[in-house]
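Starting off, we have a lone chain in the form predicted alone, written out as structure tokens.
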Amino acid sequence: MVCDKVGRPIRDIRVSLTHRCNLKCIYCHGEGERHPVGELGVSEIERVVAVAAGEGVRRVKLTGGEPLLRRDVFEVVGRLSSIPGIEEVSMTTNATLLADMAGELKEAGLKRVNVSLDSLVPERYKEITGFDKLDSVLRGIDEAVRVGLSPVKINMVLLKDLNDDEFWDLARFSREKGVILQVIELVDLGDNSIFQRYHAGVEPLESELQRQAERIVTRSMHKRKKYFLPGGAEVEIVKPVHNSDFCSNCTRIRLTSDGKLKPCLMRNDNLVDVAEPLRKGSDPKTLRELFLKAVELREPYYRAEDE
């Protein structure tokens, strides 16, 4: 398995399928990428995707944009999830349209998915992503659970003074529907006037969580904090701003929708182009080369003598 220069070892990509989406949610980041050209081929990102596998790299999230936007979405799928090494494909979804194609994504290979739904109130949902979807979106909920796609994760990005009194709500929606649930917090990537409007400390939550768990457990990736309540909530926290820890242990490459490999969400300097390689036909040892000159660019963003 490859490190980078601070000994972080890459065992997972996010693949970016497309920048397009049917929704425009006030916070999205766009999954750090700054107006991309184009969209890589099927073929494309499976050559890339194997050429990290040989690298160590062995799950791979499927994200944009909405990546069920991408009319070959199954094929990405299949052709991914069969490639040697890789042990799991699993993406990254809004769910507005899960709901018809979530046992064609189980039978293509995929195995769980994260669904972004931020609020259980119609108007407020509406107010978050612009549209009116909150029920494609539990009924795409319900049916990835019923397909067997698991865990399914709900994605929850706390944002003060519109959602954040909502937290009790999700979990017990999680809960009666036998999901996880992440409370994500809001991370500033170019629009400040959200971040500084909407972003929402996690630290009182946490203290919550941890009076009231029967069990927390630290996961190695980006050593986040898993809380199991009574009952039988399971909530997880993904706290990256000013965190240290979260950076340290992040074992995460990307691969942008026109085919930029990203060694970091917050960035975007330390670029390395294997779309233009990919076109001329170049070979797998051409593209290890770029592959591995940008894990020799990631660096934590966050550091210990920053904060």
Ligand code: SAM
The other form holds:
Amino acid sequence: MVCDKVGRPIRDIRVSLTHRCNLKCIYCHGEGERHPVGELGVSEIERVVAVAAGEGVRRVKLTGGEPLLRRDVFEVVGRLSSIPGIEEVSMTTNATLLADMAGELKEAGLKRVNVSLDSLVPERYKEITGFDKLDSVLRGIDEAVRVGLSPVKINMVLLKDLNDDEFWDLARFSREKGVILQVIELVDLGDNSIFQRYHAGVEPLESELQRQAERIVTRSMHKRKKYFLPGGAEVEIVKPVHNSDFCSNCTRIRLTSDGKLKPCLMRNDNLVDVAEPLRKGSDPKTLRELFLKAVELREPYYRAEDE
Ligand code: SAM
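For comparison with the form predicted alone, kindly provide the form predicted in complex with ligand SAM.
Full assembly next; the chain just shown is listed first.
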């Protein structure tokens, strides 16, 4: 198992399959990718993940853009799931296309899925995403549960004066569907006006959850808190902003859609290009060196001494 210079083990790789998306969420950070050109092919992604697995990475999260827009997404899931050492391939998706794909994704080896859903109110959903696709998303969630992707999690980005009054509705909805609600603090990745306008602190919500929860668990990943509420709802809080605990417990590295190893969501000045070496047919030893270089470049974005 490889660790970075502050001793964090690298257990997860977040792989962006494409920068293309069929929604236009007002706040989207696009996984921190800036103007990517081209997309890695399935074999190229497989070669990078195999090297990562050799260094102790155990989980793959597919993301984007919208990963379900990739025509070869079933093949990607199948090939990555078969890599020795990889224990779990999961995906984050807007679920607009999931209803027709969930069964085949499960058969290909997908273990679980996170579905982005910020509002249950059709007009608000459209205001946030730019599209009138709430019904397809809801069908996608039902189908994901039906085919046994587990757990299904709903990702709700908390947005001031836009959906922050909908938390309890989404918590109830999640309980009824038997899925987990994950509340995500809005991250600022450049478009400061969006952050200024919509950023909502999660602290008031956490205080209320602490008061109501029957049980609270702290996950090792990012020291995320998970609240078990009376009646069965499960709520996880993802609080990355100015949170040194989040960074010091981050075990994740990223692969951009155009083939760059990305040590941190928040930075683009320390990327390690693997696209060119992949195209030149570099051997696993060279790819391993590049992977270790990216690990070496990892450093916590928020540090306790700066807080
Ligand atoms: N299209 C896929 C989806 O909707 O899940 C994958 C890509 S999307 C960038 C992955 C996750 O990042 C989504 O759950 C989304 O809500 C979250 N996200 C996007 N921009 C964000 C931001 N500025 N702050 C916090 N979370 C964000």
